[in-house]
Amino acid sequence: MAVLQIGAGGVGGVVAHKLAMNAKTFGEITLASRTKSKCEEIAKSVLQKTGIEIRCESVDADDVDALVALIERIKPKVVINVALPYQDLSIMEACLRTKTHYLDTANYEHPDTAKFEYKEQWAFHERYKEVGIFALLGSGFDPGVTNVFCAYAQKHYFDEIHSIDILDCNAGDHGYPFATNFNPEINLREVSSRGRYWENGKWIETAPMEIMQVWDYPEIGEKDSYLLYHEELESLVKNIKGLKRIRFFMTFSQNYLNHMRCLENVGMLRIDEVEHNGEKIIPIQFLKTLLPDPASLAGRTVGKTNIGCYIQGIKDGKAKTIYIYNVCDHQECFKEVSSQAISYTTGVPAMIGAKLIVEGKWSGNGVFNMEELDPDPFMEELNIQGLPWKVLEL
């Protein structure tokens, strides 16, 4: 048995540690990235914490031929893609050519348009089906665990689900005037985009940060939460039957928003090329080099996250409301795998998805989103692997 992980950022570090902690399931673990030294740094930490050795390789995730050569050499049961969302399609293509199962944590985003959607990944479905391989899309937390929460609620708590509000609260404090908790380029593109939610059969678009609500998060308290568009909405609209409305909210401090608006106003969030001293640069990529590396936030971030789904519907003819959620402590994550909670809550579900594929508990021919599969084994693994969940019946 072998498994190949592509990507050695903050989330990649968590995935590698958790794969090693479940080495009896995964067998030989290989970690690959464009920069091999990043893999080697993670491998050193993994060895110190778990006693498990993992192999390190260098690969350009944009180069399909190089990916194919690496996959054919390692012959993994599954490829775990925790590289950049821009590289989803090349890695999916390499898995198709080598007839290897595929998993990622975030849907494809074109580097030139700042638009993320499943269309181009769903287009692989028939070809994956023809060669008999399985692709699992969005096995992070949101998307990922939130999709499974909805499927679990649909299976066990409701006859009909009418509305879902996905709530993402990070109450961690890293001490910097401004920093992002995951890849700055991806984070700032997502947050500064127009909002969108689905209601009564149609998508409704909003200005960035136009809609704010105060939600009371268990173990954290009341926080200003802003409506964003998030990718799991696109698949949940397809797969949760009877749904009348679905929205996504994320917490931001006024300090974060003030910094972001200032950067946007002066053009630092632009994704097109500009000329600077005779060189072509992309402002948001330059900004990324100035901001703290999200992986560096791990040891200094204190506080908790609360991510969950507020779901309303009908059970046995009566109105019913539940909140199903996880609370994660930044410092506890650091003690276990040297990461902050944002990377942890994405990396652990990626490992769990891969574990269920390797064990044959999740399978199929084609391309699947998380909510299309039986939620029970995934929910069981969350409790085992460090992301315990609770259900409040309200």
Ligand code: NDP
Second form
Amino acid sequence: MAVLQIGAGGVGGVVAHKLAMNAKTFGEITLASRTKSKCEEIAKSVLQKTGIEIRCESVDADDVDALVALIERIKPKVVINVALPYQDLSIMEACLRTKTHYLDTANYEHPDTAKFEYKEQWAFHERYKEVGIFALLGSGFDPGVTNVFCAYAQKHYFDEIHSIDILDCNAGDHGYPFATNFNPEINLREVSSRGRYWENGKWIETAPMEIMQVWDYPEIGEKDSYLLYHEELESLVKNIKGLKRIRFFMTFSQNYLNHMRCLENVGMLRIDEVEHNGEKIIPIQFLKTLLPDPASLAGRTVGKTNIGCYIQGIKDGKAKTIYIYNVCDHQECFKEVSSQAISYTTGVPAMIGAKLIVEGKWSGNGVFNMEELDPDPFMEELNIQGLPWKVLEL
Ligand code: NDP
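Mind giving me the form predicted together with the named molecule, seeing as the form predicted alone was just shown?
Below, the chain from earlier opens the complete complex, with every other chain and molecule after it.
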């Protein structure tokens, strides 16, 4: 048995540690990324913490032929893609050519348009089906665990789900004036985009950060939360039958929003090329170079995250409301795998998705989103692997 992980950033560090902690299931672990030295740094920590040796390789995941050669050499049961969303299609193509199962944590984005859509990945469905391989899309926390929470609520708590609010609160403090807790380019593109939610069969667009609502997060308290578009809304609208409304909220401090507005006003969030001293640069990529590396927030971030789904609907003819959620402590993550909670809450579900594929508990021919699979084995693993959850019946 072998497994191949691509990407050695903040999330990649967590996935590699967690794969090693479950080495009996995964067998030989290979970590490949653009910069091999980053893989080697992670491998060193994995060896120290778990006693497990992982192999390191360098690969350009935009190059399908290079990926095919690597996959043919390693022969993994599954490829875990925790590089950037820009690499989703090339890695999916390489998996198709080598007939290897695929998993990722974020949907494809074209570098020139900050647009989150499953269209191009869902287009692989028929070809994956024909060759009999399985692709699991969005096996992080949101998307990922939030989709599984919805499927679990549908299976065990409701006859009909009418509304879902996905709530993402990070009450962590890293002490920097401004930093993003995952890849800055991807994060700022997402947050500065127009908001969107779905109600009564249609999408409603908002200006960025136009809708604010205060939510009360268990173990954290009340926080200003802003409506964003988030990719899991697209698949949940399709897969949760009878849904009337679905929205996504994320907490931001005034400090974060002030910095972001200022950066936007001066053009630093632009994703198109500009001429600078005779060279072409993309402002948001230059900003990424200046901002703290998200992996470096580990250790200095204190506080907790609370991410969950507030779900309303009908059970046995009566109205019902639940909040199903996980609370994760930044410092506890650091102690366990030297990461902060955002990377941890993404990396653990990526490993769990891969574990269920390798064990044959989640399978299928084609391309699937998380809520299309049986939620029970995934929910069990969350409790075992470090992301315990609770259900509040309200
Ligand atoms: P980082 O920027 O920290 O890491 C990205 C990694 O991918 C780096 O190791 C980078 O290599 C590598 N990479 C980039 N381009 C290539 C390439 N062409 N070939 C090979 N490797 C490449 O990002 P994060 O770890 O913060 O995020 C990883 C993924 O997780 C992203 O897709 C992000 O959107 C997703 N995510 C999902 C969440 C969820 O809940 N579903 C939440 C948070 C993140 P190099 O070091 O050379 O740059």
